[in-house]
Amino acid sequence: MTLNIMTAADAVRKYIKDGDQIALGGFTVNRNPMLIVREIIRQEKKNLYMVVHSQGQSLELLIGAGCVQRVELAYGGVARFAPTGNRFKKAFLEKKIEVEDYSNYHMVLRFMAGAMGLPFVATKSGIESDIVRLSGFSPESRGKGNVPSHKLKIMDDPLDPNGGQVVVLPPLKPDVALIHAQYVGDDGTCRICGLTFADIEQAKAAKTVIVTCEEIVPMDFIREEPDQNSLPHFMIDAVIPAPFGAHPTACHKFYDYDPMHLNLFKKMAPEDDSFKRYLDEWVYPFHSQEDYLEKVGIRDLLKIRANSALGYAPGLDRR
């Protein structure tokens, strides 16, 4: 197998087109894919369509740069620094999109339906809640390109000779997934450690599956334990590698997230005109990983180095 390895400017060219279904791996402040997210940004990708189980900064940053028509999540918002993304919520409000919510449960098993080929998957979770009364989509968007006629259905349970009922939801399959790993074997074997949260039903689920990774590894260790692997080489359409890919978020085992970014961004993210200077300063002007990592600094890296034997950095001040 020969690794197909590319930049991310290379990988969002050939890979992303406008209006493209994405599936962002990750969780709030976890392994977000930021790297290709700020490449995304810098080649002004139009309309696209998040699919998401529980996202935070690079939902954020897609959405304030105005990359995305429409989103369908559990949850978006950046853990404790914006238990509500700032512009996540801004554009629901101005109605810049369209947001459609469920449970992270049923977004995984949404991805999960798609991962299986499954026309639809059923489950008694939720019956009762707001989640399946309402709707956030228009009526004029049901049914065309990847959304589903309906958001979900209540029927009655084939199997409950009591009568009892089922949700029945659409499954996602996404144009293009974007993940972060910690290691891709030169045999093109993908290893994310610890959580995986929604990743692996992501990428089995897309089309075309697009991962950054801390290091690229020898075949031999990859295949030293291989019930730690997560992907195989045949599902990973590009390789990008990207040391401190997932920054400002954390990368278990490698590095924490960064609380004096995601302050910064915290306060720079609520208004237009300061959001829009974070771009600047943070997006636009890189051309390279490195021109990114050189703009944070070593100091700050250190900072949120990660024990290898906790996997996160103890002693960091999260204030």
Given for the second form:
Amino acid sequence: MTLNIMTAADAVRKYIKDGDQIALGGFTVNRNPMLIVREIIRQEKKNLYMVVHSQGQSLELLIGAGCVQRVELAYGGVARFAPTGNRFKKAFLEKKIEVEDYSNYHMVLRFMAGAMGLPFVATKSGIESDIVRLSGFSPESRGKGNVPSHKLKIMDDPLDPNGGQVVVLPPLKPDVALIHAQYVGDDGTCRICGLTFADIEQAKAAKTVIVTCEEIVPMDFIREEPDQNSLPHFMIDAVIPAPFGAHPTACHKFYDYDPMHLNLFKKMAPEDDSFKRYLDEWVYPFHSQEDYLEKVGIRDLLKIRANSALGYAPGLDRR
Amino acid sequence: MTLNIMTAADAVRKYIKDGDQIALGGFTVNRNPMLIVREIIRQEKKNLYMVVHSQGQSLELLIGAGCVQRVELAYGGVARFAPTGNRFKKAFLEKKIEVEDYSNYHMVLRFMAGAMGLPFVATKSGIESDIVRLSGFSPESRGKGNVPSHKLKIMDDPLDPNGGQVVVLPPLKPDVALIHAQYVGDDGTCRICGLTFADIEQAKAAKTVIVTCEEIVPMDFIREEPDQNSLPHFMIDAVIPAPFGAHPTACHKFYDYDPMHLNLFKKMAPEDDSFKRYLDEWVYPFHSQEDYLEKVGIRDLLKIRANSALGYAPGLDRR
Amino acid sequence: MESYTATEIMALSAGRLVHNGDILFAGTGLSMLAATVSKRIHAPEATVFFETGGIDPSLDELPLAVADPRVMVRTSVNTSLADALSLLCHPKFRTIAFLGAAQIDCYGNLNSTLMGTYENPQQRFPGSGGACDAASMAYGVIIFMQHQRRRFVEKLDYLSSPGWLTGGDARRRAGFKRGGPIAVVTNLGVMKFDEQTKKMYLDEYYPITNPEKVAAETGFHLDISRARESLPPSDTELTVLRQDVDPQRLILGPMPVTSITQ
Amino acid sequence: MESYTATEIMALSAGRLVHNGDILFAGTGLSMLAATVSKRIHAPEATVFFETGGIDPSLDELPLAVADPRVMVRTSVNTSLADALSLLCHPKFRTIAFLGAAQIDCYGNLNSTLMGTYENPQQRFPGSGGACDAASMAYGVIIFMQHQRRRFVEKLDYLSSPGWLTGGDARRRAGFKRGGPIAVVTNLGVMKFDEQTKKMYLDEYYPITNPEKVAAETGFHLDISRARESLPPSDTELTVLRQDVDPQRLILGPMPVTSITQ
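The form predicted on its own done, now the form predicted together with a further copy of the same chain:
After this comes the whole thing, all chains and molecules, with the earlier chain placed first.
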């Protein structure tokens, strides 16, 4: 298996088309595929169809930059830095995006069903809620392109007469999954350290998997402890070496989230003008990760550098 | 959390009742919970209801000793040492056990559904096979005790009009899961090394989890690498220190399967008389694992001892 | 002037509801404080876990997000959303979820999604995240709210997370096998739910307020007939909370005025 | 007298059917040999995985069981049955499963469960294990059989693993989106399935036999009109198989008589 190492620019050009359904790895402030997201914005992809559980800085950026047409999600925010994502909120209220709400378990089960080839998946979660009663996507969009014919269906448990109602959900099989991992072996094997969120399910469910990684390591290293590996080599379509590739979100064992940058973003995100300035300053000018990191600056990167024993930056000023 | 360390005898007495539905961890010749299975036989438990995917030496012993009334399984054999389990075959043909056949994916999905609180689970696997058309359990047994009302149901995909038929399976929530692990921390955290088969799903689905383990290790050790851990401490009801607790099956990183013993068993298993002699010689007399291991003998144990770099015994005569 | 803040008494009031051995589904903020303080004081065998998959982290530093790398350190297991969310509904455990929301109704149903409609949206919140799942599947739910009429409403704009639904046995009839809100902890007091009707009533009000004031801040009729004054925080509770749980006051915020001046 | 054994030509014949890049669902025995020999000769980027969860192990020693610790060493990932079996049905990959069975019919349906009935059982086999799953969900299936009339039957006692079902488009009509048996490799030759009818026909017979003998060992009518003699094993193939893949002859068994005397 030869490792398909690419630049972010080439990977986006080759694998991401306008209108694609895209799953974003990570969770709110952790392991967002930021490098590739900035490249998607630079290449001005349009009408993307995001499928996520809880995002996140990457979703904010993509929505804000006008790349997104529709979103299926459970949570749109950047934790304490934006309990509701500013760009997400604005685009929703201005009806620039169509949003379909699910719960985190719904989304995760749907990725799992896609990954496992299950025709559908059922849960009790959400019965009698407006999540299962209402739909944010227009009726005309249903059943077209990647939009499933039904958001979900409520049915009686077919096996247990006392089982009551259940929520039946369609699987997700995104066109592309974007994952940021700590390690990829030079055989292609991918290892995520710390919590995997739903990244593994997303990658297995997707037609194309693009992985950005902190380090490419020898096969001997990554295969010494295969219990820790996350995805087999043949599952990965493109690998992009990406030091600090999740910045300003965290990457366990490598760096913490960047509170300075996230607070800056928090200030610039709400208004269109200042958000545009953010893009002009932090996204458009950089055609290499090195250029971007120079702009972030070594002082900042040293502050968020993870302690080897802890995996985060102890004592970091996180206010 | 205080660690509930017990002897096998106390654990079986306390947690396993006649008629219980029991999931066996491991797979054919690997990580079978042999120590606890021998204790179940010594305590003459009856009418057990085994739920397994592919077993295995432990299932052979329990069926042969007359502890088992019914079995749901996908595969009953000990790999090359008994492509069809001799005691399983005999008990089935003499109608001493009721057997319900599923596929491995069916059984694994059912454990997963139990572990995840899913009301049911659906797959395309097995459509138009006799696995989904026929039932080995008597109609009278259906819906009583732990026997699900339906082996499964065939229905049309409720979400996809072109989805065709699907197999809908009931979840499994066994009374007891018996797991053999390499490590349990003194905080109760459980780590399985190498392939986990469906042990994690079985444990999560079960009402009671009994873990035998090669070593009890300090919390500091097991929590240094939590990415490698398999079950959180509060999931485990009883822990039994059990060096060579899976013998004669393998335990990755500790020992290989024991071809000498499995070949001996292969010879003694087919006939009732010789099988009874096996029990008299290898099961009934030993009230401690140390006594049993003395009978196995140090020469034998040295032969199967795992090489630290490989996790198995290289060059072992496996004919 | 009290010698503790509303945030402090909220964390402690919620912490008092935790039983030893509970499996606590924590968010960040107040729920982290409540979970941690209860573990240190009266529920040492309670376990904290996060929907992101971190089970029982050491929490040497307070995480500010459920995806904070601080929830991945010296855990019992680092796992995934699928595992963490399925732990919520494990029938073997008393799983208690701490939730917040933008709106709550008298049956403890929560809105964390939107105001208005999808067609004509007035306001957007982040969405339920795992809250709908916790509200559906956990053994019990403890809700944190700011006590304001616009948040305690007669009718939710959107029901994101099912509480007692329409009250009485509605929740069981809907097919939920367990769960439902246990208490609502606000900056004014602690609300509970009537055994029969499942309607919210005032159980405790903090010494800083009185039942009538609480009712006046509630947008639906709140039964205050059973209300009693909360026990004020003990010295032990405050000491543990301030010195042990959040010494940097990352979540606690500024010290109360009297304490600062002491 | 041939200078290779039936086991050797079976392994090589099956190996020739493997494409580079295939993801091979291997059992033990012959399928291990076929997978490994194909990787070493013409399909270096094929990957072997086991239903137990071992993905692409180094296979320095041949595993004798799918749960052998030898399938867990220097793998790409060590995972679980759930993961391995779901890989089978991944639409992105050409997953090829090697299966065996006690009985086969002319449409490649397999019995590995029982003879007789549950009520009146005559014989018991281990059960389908993951074979039913592979037959249902893999991109394609290659079947190993001993060629005997009692195994190649008009009607199965029990259909454990769906092949082409009743032939023609029956498999697609049943709702399977892909898959079906590609070939049956026996000790006498290689059978394939007619494009239209999906009925088994003799594609290749080994130099040690002839089409009529193969038909005589088959319990249903076998079309031999398209049969051609197999290419005998090349020196390279035999060398790799004997010296590289199974030097201990754990699966290959005894050397052929002529080779031994050479």
